[in-house]
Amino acid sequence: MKTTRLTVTEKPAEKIDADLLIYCVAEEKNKAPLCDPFIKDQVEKAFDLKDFSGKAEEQLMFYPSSVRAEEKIKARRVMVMGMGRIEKEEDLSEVFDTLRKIGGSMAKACEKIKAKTITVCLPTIQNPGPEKTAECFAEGIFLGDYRFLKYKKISKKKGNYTGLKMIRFTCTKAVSSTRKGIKKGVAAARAACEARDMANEPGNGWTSREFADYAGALARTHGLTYTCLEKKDMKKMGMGGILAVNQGSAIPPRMIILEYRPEKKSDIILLVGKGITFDSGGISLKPSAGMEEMKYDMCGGAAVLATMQAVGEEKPSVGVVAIIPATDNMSGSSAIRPGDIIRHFNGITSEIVNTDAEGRMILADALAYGIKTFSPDCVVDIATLTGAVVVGLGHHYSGLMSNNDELTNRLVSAGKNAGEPIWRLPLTKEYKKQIESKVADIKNVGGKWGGTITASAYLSNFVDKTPWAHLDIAGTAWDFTEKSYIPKGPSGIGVRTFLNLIRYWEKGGLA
């Protein structure tokens, strides 16, 4: 991924540098916004002819020339950015995504007009004050500014615009709280856009190997605990999830473990991450329009690795654990079939009816090993697991299931606050009872009908009375609510979600 600098500075904004200086601005009633002295005329005549008013996210740009103390604004162009009413008793989760979208339109204003270097000189909002304002405004830029390049050829000669290189915040009060919230929202946004680009990575150019070496990398470079367990380690254990989908490949699946503990003793978090870096459907074949999409299937165990970037950045209170089982599911001669039967890790046997329901197959594993060697406090996993999601949810909302009540309220508290919104659906015996089957403890599908729900109920089996949660992501990992902050393809949901969770767990989740 590229690298874009940024700094904090209390240099007045009029007098630095850059290709564009962004004032923000708030809406306010009847009136033209109040702002700078530096932009005032204009704004008041853009406001009288009704061209501008402070909604948020609308823009007004001019040029320095215009403006009537031209010799002290050092930038070649001048953008006005609205905020919209920044009210008292407004949610502050609309606050904060409100800001990320201003953000993010900031950097769109970028890409039209080529801008490499830009100000912004950040506003004063009482509520959320200076740190999560700083976050926020970080976050919607950087996310706002991702792009996927490395397989397109970039030519200077044609002017392709490659994104920000510089980005300098100006602020006159609070300067270290600033830091601190810019500090947070940078790791939390490269965080997110690494998994957007392991997302985009093509199934040839992303496999259970990258998922490690990745995983390594990141463990030498932050002082984390590593471990890969192979195929052969997984035969000798009786993963025989994971080891069927594998089956019909010519790749080894792996499963990637990184921990992370804090000198204090601490709770455990254990998140799990599906990894089905290319989903074919196996013998249940998917259709092949739109069968490209399928490289995503891994979206849940890029967010948990991404995840750990940031953890190992930020080095947390809690310790956390992350558990990536890979492989992809393909339909080679070897290849599981309907009808056959496995045995997982912990003993339960499954009777396979459909093996394009192979991620609750690999994750049954997975949350039965994790849960057995390191006792967490709890555990999350996430995954695109289920088409009927987006029948139910579309794509604007992720599903959740838990056996836990407190959990289910820090991880809607985390993705509320994270603008990763989530929507609790029922887990009750009587989905459970629709994987039951007559030649084996349970069968990995259910029916036509509830199809989120049951596959939940399937990995159920698989977590005892541990605090658990299911995310299911498929209507949201990619084609997701459409924002100025969120790119077509993977948006790399998830990762801040769970850094909302890891940050304030000792608060009870509350930001």
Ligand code: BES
Second form
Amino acid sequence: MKTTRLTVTEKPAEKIDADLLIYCVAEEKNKAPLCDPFIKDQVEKAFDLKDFSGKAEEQLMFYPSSVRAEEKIKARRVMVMGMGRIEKEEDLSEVFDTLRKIGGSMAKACEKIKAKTITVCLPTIQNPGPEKTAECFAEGIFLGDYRFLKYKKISKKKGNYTGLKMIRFTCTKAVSSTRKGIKKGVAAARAACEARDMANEPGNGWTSREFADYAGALARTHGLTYTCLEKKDMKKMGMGGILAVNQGSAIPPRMIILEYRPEKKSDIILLVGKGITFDSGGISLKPSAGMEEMKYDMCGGAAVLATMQAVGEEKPSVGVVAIIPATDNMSGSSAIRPGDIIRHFNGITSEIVNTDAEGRMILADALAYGIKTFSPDCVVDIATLTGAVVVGLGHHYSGLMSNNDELTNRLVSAGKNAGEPIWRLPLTKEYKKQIESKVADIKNVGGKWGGTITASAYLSNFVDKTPWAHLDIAGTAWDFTEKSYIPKGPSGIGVRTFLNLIRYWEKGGLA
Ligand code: BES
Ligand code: MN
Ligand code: ZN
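What would the structure be for the form predicted together with the ligand, given that what you showed me was the form predicted on its own?
First the chain shown before, then all remaining chains and molecules of the complex.
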């Protein structure tokens, strides 16, 4: 776990010793950005030379000299960071993302100069105000400072940069709101980074066992209820989907459950995340090119588990239950065959036409079990479910299919405010028809076209009337839209969207 320290201080920024001191300035129309007297001279000179105007993420670096006005600056370097015309932007979610991107750019700049301690002089922005401004900055820096070094021995050598150690925010007004914001931003970012860590682990480093151990540890730390259904429990309960997917594997399957209940009676949100720790395709084997990326097929499960970490810390007013069906999809000699017929937890039988359509099989049991056991007020599942969603939406939007407009609206705005955009696709009876089987109740593939939607049509058989939404993150769980705070590789997508959903649940969502 990342150990970067973040603090808020009222001490004047220039008096604090640091590798780098960062000031943020807004872009003005036809004139130099307004700024602190300490940097005014440099900023105006740079503006006159057309080197710097204050556009979002634009940077100006200088080295305080001891013979000039800046002599009072204690930090070794000063960076002026542009924020663009931030007060002119009408869409608040765009402002949030600009602030996060600025934070991410700060982290990137620090990497370049190997800065370990920084001071960020927080700007005053009327809308969204000090708390949210601080939250977005902290989130962006923390997310942008992410790196996965566990398996690299050079990480231990001296001189290799391993990230920020200390981030000090300075502000003079609204100190307690600023603190609150920082805390929220760090909790969300830390959780998303945990999800990235889980995803970065290879198929032999993150199995159903590691998923279960992590959940157990979270439960102990935060007082959550932890249950793990083992293979024998699954057999007793008739969870034919996850058992079938696991048949070709040497590692046992696990259905991992974490419950958080607030003291006061409240709604319950059920989150279900696909935890395929490696997807070979099974007997319907995948092509070898790029198959190593299928270690990321557990990103839905990682998002759900990491969300529970932040939930455990924050103790929100709404109840949250998380379920992660976890196994790899392998082709051992006991593996399921194309044509096999299985029976899911709720009794529905399914003809397995393609063993590579395994995500829906494990999710089906988890959804039906979760809804029966916990009677949630809504359920959201998240999964790297189909290659088809990448064809349709590329790497920029997650796909959403749902039986409920209100839940859809909440998720779409939660995602928008998190910088994790979501696009709804239709889920109507035509698609359900595509998965009718001649020999069983349904079959696990629906033909060549509309694959993202037919996958969700499959899941719809396991949610009854419960308000339900399915997020297909196959295009966004890794290689998500490149931004300063989103690295190449796993993005940790879903975590911050879920936190927006949970934190503002009782208020009907964040505006
Ligand atoms: N995990 C894959 C989906 C996937 C593919 C995610 C590429 C990310 C990138 C899923 O289990 C799968 O194999 N889906 C099949 C379904 C098909 C057999 C109906 C797919 O999309 O090809
Ligand atoms: Mn598959
Ligand atoms: Zn898969």
